[in-house]
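Below you'll find only one chain, the form predicted on its own, shown as structure tokens.
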Amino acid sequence: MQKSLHIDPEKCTGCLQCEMACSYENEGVFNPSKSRIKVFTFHDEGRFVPYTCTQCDEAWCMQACPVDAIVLNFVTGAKYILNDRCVGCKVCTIACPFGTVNYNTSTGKVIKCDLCGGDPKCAEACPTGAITYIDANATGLERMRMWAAKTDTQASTHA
């Protein structure tokens, strides 16, 4: 059974524990700027939305890489960067429609979520359960549509 990250923005408090856990796991420092997951703040609405690589089935980042430095982990389903192959050209950062592949200036390579090898630290660190690691069949487009519809409904009732 393949698993994936599930993000429930309603439960996010903006504590940034996910960013801290990610940066520590991957870079050895507590520094949100080095995290592969980001929490977007909607100040006017008072909402926070964590976002990271969705491990797309047709990963444009992987297809765009001219040196095949992004490969599939068949066990976790994650697309991850082979650092020894990455030349830092940033083509994958342009190809990603969600902006979740980023350039690391200190290494000259790109970084993206690799699901921590099947044990995502962001989900482990989230105190409210806004980020969970669940059966991949329980996530997807329909859940996003439900969230979008719910958000639209709430926005129109507060207007």
Partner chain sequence: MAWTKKILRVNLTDGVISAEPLNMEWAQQYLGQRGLATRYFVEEVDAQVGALSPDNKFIMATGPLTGTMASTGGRYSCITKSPLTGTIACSNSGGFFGAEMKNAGWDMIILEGKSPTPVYLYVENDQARLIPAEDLWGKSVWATDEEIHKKHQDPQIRIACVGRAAESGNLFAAVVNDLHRAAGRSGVGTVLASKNVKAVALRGTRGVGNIKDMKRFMDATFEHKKVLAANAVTGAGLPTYGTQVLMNVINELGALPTRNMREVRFEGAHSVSGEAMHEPRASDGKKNLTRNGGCFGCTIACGRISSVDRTHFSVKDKPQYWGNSGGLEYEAAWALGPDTGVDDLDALTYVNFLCNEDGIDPISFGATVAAAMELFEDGVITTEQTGGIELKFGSAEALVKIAELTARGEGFGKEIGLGSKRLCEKYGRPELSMTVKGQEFPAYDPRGIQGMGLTYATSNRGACHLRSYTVSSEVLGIPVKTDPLATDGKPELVIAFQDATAAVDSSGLCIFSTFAWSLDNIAPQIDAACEGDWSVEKCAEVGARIWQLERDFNMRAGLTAADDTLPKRLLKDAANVGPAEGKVCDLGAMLPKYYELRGWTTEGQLTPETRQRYGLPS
Contents of the next structure:
Amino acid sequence: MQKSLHIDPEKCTGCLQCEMACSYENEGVFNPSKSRIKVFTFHDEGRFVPYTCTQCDEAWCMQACPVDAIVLNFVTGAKYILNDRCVGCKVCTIACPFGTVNYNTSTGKVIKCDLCGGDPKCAEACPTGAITYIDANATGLERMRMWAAKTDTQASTHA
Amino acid sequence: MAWTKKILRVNLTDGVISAEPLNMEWAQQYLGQRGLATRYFVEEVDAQVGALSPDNKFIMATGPLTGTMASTGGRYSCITKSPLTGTIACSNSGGFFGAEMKNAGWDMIILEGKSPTPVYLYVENDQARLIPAEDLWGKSVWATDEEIHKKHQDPQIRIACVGRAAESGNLFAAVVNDLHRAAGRSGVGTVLASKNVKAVALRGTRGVGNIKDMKRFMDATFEHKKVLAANAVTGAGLPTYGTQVLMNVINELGALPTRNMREVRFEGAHSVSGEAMHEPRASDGKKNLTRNGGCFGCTIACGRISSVDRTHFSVKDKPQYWGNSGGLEYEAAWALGPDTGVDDLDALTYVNFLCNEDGIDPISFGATVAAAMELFEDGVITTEQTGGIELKFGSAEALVKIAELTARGEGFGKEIGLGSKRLCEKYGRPELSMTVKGQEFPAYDPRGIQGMGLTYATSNRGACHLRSYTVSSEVLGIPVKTDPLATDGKPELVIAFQDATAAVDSSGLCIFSTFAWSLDNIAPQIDAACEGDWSVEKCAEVGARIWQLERDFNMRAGLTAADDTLPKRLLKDAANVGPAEGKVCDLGAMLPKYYELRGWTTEGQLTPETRQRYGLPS
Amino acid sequence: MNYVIIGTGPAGVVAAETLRQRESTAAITLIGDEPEPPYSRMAIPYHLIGDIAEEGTHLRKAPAHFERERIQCIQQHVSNIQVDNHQLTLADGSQLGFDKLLLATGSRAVRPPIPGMDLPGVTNCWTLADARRIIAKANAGDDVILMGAGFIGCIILEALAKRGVNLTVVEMENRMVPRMMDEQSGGLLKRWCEQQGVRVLTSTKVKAVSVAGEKLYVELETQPAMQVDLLICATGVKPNIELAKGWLQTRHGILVNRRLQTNHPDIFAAGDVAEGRDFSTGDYSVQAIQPTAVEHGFIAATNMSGGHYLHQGSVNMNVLDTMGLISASFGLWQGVENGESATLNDPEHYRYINLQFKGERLVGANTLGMTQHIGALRGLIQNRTRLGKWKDYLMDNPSRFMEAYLQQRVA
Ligand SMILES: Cc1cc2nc3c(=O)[nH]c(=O)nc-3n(C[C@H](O)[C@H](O)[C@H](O)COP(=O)(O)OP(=O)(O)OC[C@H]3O[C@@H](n4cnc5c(N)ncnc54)[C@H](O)[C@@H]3O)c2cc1C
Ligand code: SF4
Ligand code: SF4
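Requested next: the structure of the form predicted in complex with its partner chain (the form predicted on its own having been shown above).
Now the full complex is given, and it begins with the chain already shown.
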């Protein structure tokens, strides 16, 4: 059964442990600016919203990449970047309508969530259970798919 | 390691900005943040300097664990000479600013001199520049924050700045970062404004590394996060009620200073307690508390995010205050509430917003208002001085009006901005000022918690609970329960707390972690991160060295043993109710022993042996 | 079913793969006339810099990818098609039949009618063959003119600068990337390039080119003439519609409906050659960008193989890295009638953002110096998100677009 990241903003306190865990896993240092998951603060509303790639079915980023540098992990369902192929053209960063692929100016390549190969460190680090990694058929994915559907502007009628 | 080993030095007078290596020998002796910055400060600044003179310096400093995955590792401190107390000032703040400084690659920023015109410092990794801020001068903290974000078109910038209070010379103005986190005490904001610096804005994308043993560090931080989660205070009490968990507890104990410390119990305590913040209000069914929020890296998340009832008189016509912002912490709630006799939670929350919006210390503000209320009730000041405000104990309207004036530095608010000591002296009633070394008391009455009396009297930055929080032991039983009414053993207790606190304040961690953590939990995290050997003993020794260094600075600044005392009210007027009924604070029973244990002369000076023992600069 | 696709760019390749996914037994033939495996033009600049070898530009990396997908590849030019009897003729004279045909022939670079544009020292930068010419002729110390500072020109500008040539950019319009960036940001881009040591001549035309010994002699309007080793022409492209002429309706490109179908029911068109629907305007036009080519390829193939997929239109968008300064444009960045716009401009630090609104919806954007979450601008435009109170927030501070976007999803 494929799993997915389930995010519950209600539980988030905005501590950024997830951002540190993510950047440590991927960059070897604590560097929220390079985290694949980002917590957004809605100050007036008093809300913290962690946000990252939903590994959407459309995989806009993967489709748009001109050099096949974004590939699908069949086990986890993650779309991940092959660093030695990525040329840093950034087309994926404008193609992803969720804004979850980002250009990393220090490497000249892009970064996005790859579910840490099936053991996401953000979920492990989250002290409040706001981020969990759970079965894809549980509510989490459904909700994320709904988000994705809102952006699926093409489909009027599929056959 | 864990230090970035780099300092950013900004000469405001001539606009020269330079980078320099961190003195690693000092880092081994003083760790970071509070300790290390103080070491730099005493080296570079004459203790006799006028706090608002260009010769005073202003240091923003992180600790080695700031910006790391260690829980609560998001702190930084502002170190300078205080205009309020004339002592060393060291105000600690959370939020996200400190971690951003580390991410930009700096352990410390030293601001010196005075800019000829208003500026703000913008630092993006190794690029730093002073940017004209004429357009920001006269703006609140919140407006400044918004403008700077807009100017740089970057929502991720972290900003610390001063508001209108600091600009107007308010002596207890704070430096506020991330909109509602403050280096609040001792007027550090006043100093920053005196240098014509409106804000420091940071953007760091380099990451915090340099960890001595990364695997051990990750294991240690993971292990000790579990300790915080399992602890009743840090795992449940603080997340749910914040520090406001204390309001009812301290009131029960008869140690809740009320109406300028005339009384020790407040009949309205419940209405302004952490519990009350959870009760749905009549108008819209919402609670005062929206949620708890964390500072950078903090797994406790004691921060309050609150809103004011839109129908409340204070904000009825002011939609800009209808959103959420930083809510009441215990000390602020006490100063604005019990100490002024006001039991209106919405008024307190609104005033707390104002304190953040324009950068004033709510403790000093509330306590000064309390003193002014007593002056008013005694007829020493009248509506003539207050500009028509009926400044009576218990009046939420008066509190709100005074807060608006003080935040903006207008009218009678300017007099409140003098702080309670100068205000009471001005009107010839110095005994009504509840201060030590010119700084207002926080929320624990030393008649009911004797150790806090010694804490206040000896605190290196004037009355303060955050220099040795013996409430932990005397009230909560952490790490061991001691009798709050006893004086025996308190000198030892206070010293242990003072030293441990100085070490924690120098590490980048938050003092609230120590509800669950002792140095036994903290030292291993420092040791895994930092080069050198950081045993529990070394941490305690570093803490003691820092204490001595601060003390030494204060003595050279001209303070004497006579300043290590408490207002007469606490020494002579007995508590009227509660467990401490009939008691005063018996400071005399504790102070001589304390001097002796510290290695000071009876005049409170460091002996040559003490100086040598800690290797203090001569 | 027998599918034939002409053109091995991204539109053609994605179409072929989509057909295979939808029909495991169909015959699929992919014909292209360039002497290389299917590759991506977009990757050429990175090859010029030396970041990747030629193979790095290939659209698919797995060896024998097309064989494995049972897609038959033919490397030949298609001379003409006979729509009536579903046949086409290859350059070697052989004939090929099809049930359904996709024209994904892309576009080609054109040269303006100026004397000397056919000299050997003049090249385009459109194909791998062009790239080889540039690599041979544009090296450290060589004098090079880049004609045209449009999107493609700007993209190769960095590569040329990195190759260490003495570069002069000549653009006849008054700013850089006039079809992607507004005046303010285009102006900033120019200043940026100049600061990086590139000479940029806007509002300048090349009058004539001739041979001067080993060098080219380039006459300019309003500027002194120059002698250079290489002149790269990036002044524009034109859709390859020759095959369609006489059979299918064409304008600038081949006309298609929302299914990417031409006026002949069995023939579809996709990519740079097709006048597909523009999301923002609802009009049909050639966008000539990679993401649109991919979208077209997918939708055309779906409809060719019995699906019914209506194209909502592609959002016109670009991202450009000009020697480290990153710019992006989305949708109707020029704005709309009776629309509103919000701008933040920090020219000193090369940061700029402009959002264009129609009512409470975002319809276009230009950014300079931004790299984080910019895809959300596409999301906001493409979802036709009602911004509500966030419209006001964005009018005040347009850089908060990611929050505006997120607010809609989780509120
Ligand atoms: C240097 C450069 C940089 C670019 N950068 C970007 C960028 O950053 N972002 C972006 O969105 N776009 C960019 N583009 C544009 C992008 O490459 C095109 O939009 C895209 O290639 C279009 O794909 P296509 O499949 O429609 O056509 P093409 O990729 O042009 O493929 C068409 C193929 O069909 C072949 N063909 C044509 N006629 C025949 C025939 N009669 N017989 C056989 N074969 C034929 C052609 O030779 C060609 O191989 C760039 C282009 C270039 C040249
Ligand atoms: S990065 Fe964006 S487009 Fe790519 S898989 Fe994730 S959500 Fe989809
Ligand atoms: S930036 Fe890298 S991963 Fe993204 S589209 Fe370009 S080559 Fe592919």
